[in-house]
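Next up is one chain by itself, shown in structure tokens, the form predicted on its own.
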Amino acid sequence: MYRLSEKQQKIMDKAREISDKFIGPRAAQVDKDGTYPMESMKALATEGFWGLNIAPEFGGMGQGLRVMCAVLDEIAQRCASTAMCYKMHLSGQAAYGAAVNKPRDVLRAAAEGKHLTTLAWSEFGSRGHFWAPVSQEKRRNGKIVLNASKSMITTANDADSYVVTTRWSEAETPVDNMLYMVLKQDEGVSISGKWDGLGMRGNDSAPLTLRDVTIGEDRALCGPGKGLDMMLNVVLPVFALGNAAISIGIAEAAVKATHHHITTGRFQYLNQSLADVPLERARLAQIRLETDRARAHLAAALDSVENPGPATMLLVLESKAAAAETAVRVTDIALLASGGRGFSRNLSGNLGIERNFRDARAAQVMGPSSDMIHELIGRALCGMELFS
């Protein structure tokens, strides 16, 4: 559905290569360990996807979306924390490319597999509201001193550079913000906690702290008081389509391993395939209807990101709910489907439905959640300001 030239097809081959031989088995230990997947993302690194999106001119594969989310979609089959690493890796990137003050070297390093980026949006203040940081920046001797609580921050102990947002100094309104690129090793920076969730259990999700962190101009990525342009323009694509490649990826994996169970499992007293069971088929199609659909919405939403209209904001935010959504749903019957099989991490055999369960609802609950996508459609569809 994602419908890749030859060129795209040969990147979303090696992507699959990666990850059949150094995510995928690696993806259960992640799951149970809770740890960040630094192997699998060296080895993303060393074939040169941490540049991905990146210009030519930067050393950098100068994809698209499109090939984007082909790649997630197929990462997260594997394991969906290490796609989701790598999604907030990209969109990083994404406000380093477009950036004001372009920092060259780190796109160049990024290209060459040896710096790592984060966003890191979300305040304790402000919760699922990215756009309206509770932080605010100060000017002092010509320089900017940031002091905000970060929360939630993916990568958070293992990113080189974090995009930070804050409330632009001269702000009248809450969305006159700021985006800044502030590197790990800055005085001030500070990283607490460790990440300890449901599903997602290896995306190395912590609070982040900036005490006094004092940079200069240069550090600016928008225009003054330009930030939430930049967030909606150029970031949030990239974080939101990435973000249902992700589920989409969950979603079929748990397809995939439905249909091995279904195929391969046998009541040996009747001498009948569990494919035989009429429910049991019906479930299958089910899920792979649901998949197919919101793979569709994607590619739907990628259209229309590469020729713009009225209505492509609208199909970014329902793509990541949409997406979200149908994890939940397919992964909910793939249980139902695969019964004690997949419900236990330990039988023999282990299908990895539990672990898509739990991962897929990751995305329901990151921001904007999927309630709060909902409520801005709702504002869109009523001709209200979506974000204020």
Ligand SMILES: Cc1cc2nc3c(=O)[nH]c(=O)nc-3n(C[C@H](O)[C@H](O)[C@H](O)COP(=O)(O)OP(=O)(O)OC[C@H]3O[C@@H](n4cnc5c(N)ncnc54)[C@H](O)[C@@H]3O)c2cc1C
Second form
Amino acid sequence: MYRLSEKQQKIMDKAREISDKFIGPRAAQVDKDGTYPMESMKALATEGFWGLNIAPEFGGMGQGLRVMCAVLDEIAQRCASTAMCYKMHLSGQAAYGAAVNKPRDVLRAAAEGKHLTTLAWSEFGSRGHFWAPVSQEKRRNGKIVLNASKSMITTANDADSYVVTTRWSEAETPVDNMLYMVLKQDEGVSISGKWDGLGMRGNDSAPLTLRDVTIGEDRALCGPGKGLDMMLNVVLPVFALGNAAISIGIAEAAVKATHHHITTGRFQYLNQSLADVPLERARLAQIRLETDRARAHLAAALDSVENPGPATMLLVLESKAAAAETAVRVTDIALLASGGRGFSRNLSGNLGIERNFRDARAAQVMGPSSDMIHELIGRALCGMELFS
Ligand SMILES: Cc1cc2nc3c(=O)[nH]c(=O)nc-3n(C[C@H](O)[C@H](O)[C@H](O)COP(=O)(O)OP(=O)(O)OC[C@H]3O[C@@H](n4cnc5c(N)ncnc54)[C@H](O)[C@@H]3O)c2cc1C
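Give me the form predicted in complex with the ligand now, not the form predicted on its own.
Following is the full complex, with the preceding chain placed first.
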């Protein structure tokens, strides 16, 4: 459904190879231990995938959202945690690539697989309302001073840099904000706590604190007070469509595992398989249909991004919510269809469905949450302002 060109398909084939060889085999252990999937991330780095959306002038592959979604879908079918960490990296790189002060060395290092980044947007005081950070920059001796309590930052411990949001020093409204590049090595940056979530257990989403982090103007990624524009027009499409692709990948994994289970599980005394039970076939058909429908929606959103119109932003947001809801429903049905085996966490012979079930739930609460997207769509349809 992604309708890739021959060149794009080759990139996808490589992503599939890496996913099969390195990412899939580690997924159950990453989930069990709740460890960051660095080996899987490094496998992507080795083949240049950390530079997937970085311009060729900086050594990247220069690919757009279509290839990104196809690749994330493929990775998420094997390990959703890896897909999530990788997507946050690509989201950060998108901000660097479009920045008013492009961090050229960082872009080159990322393309070489030597620099990992992420978004540090959520704050304890603004929660999932990422567009209105409560932290506010200060200006001192021509420098910018940042103080912020970021709540849940994927790759917190392993990232080399963070795309940080904060309120602009001259802000007149809650949405006049800024985006800065903060390096992990900057004085005043600290990370606390360890992620122990229901799902996405490898994503190391931890609190990040900035205490008097003092940086130069050259770290600004957007023009004065123009953070929201960059968030919505540059980062959100990468973040939201990438999230949709991950949800679809999780759903696809559950469909494949369900198919395997019902076609191989046998009632010996009847000499029949589970596929002989009409309800099981109907469940398989339903989750196939729902997954295909979400992927088709994502493909329509990608078309719209490539040929933008008034509905593009809505389609992008819808796509994230629709895919998240699909993945939750599909994994729920898959869990029923796969009986006790689907429920099991035993590593050997694990169908992965109970992990898919848990991983699928993260997208619903990740900002903008599905609730919030419904709210935004409703506001847009009623002609009201989206962010205020
Ligand atoms: C696995 C994972 C990884 C994450 N990684 C990152 C990251 O890398 N960087 C980052 O910045 N953040 C990250 N986050 C944080 C995320 O983006 C959200 O900010 C966070 O999940 C919101 O959680 P909260 O607890 O503050 O929600 P709360 O604000 O407590 O929300 C509670 C409920 O209220 C609903 N709600 C809130 N406002 C509205 C509204 N106006 N209309 C309708 N419903 C509403 C929400 O949908 C939610 O169901 C991550 C979160 C998760 C779960």
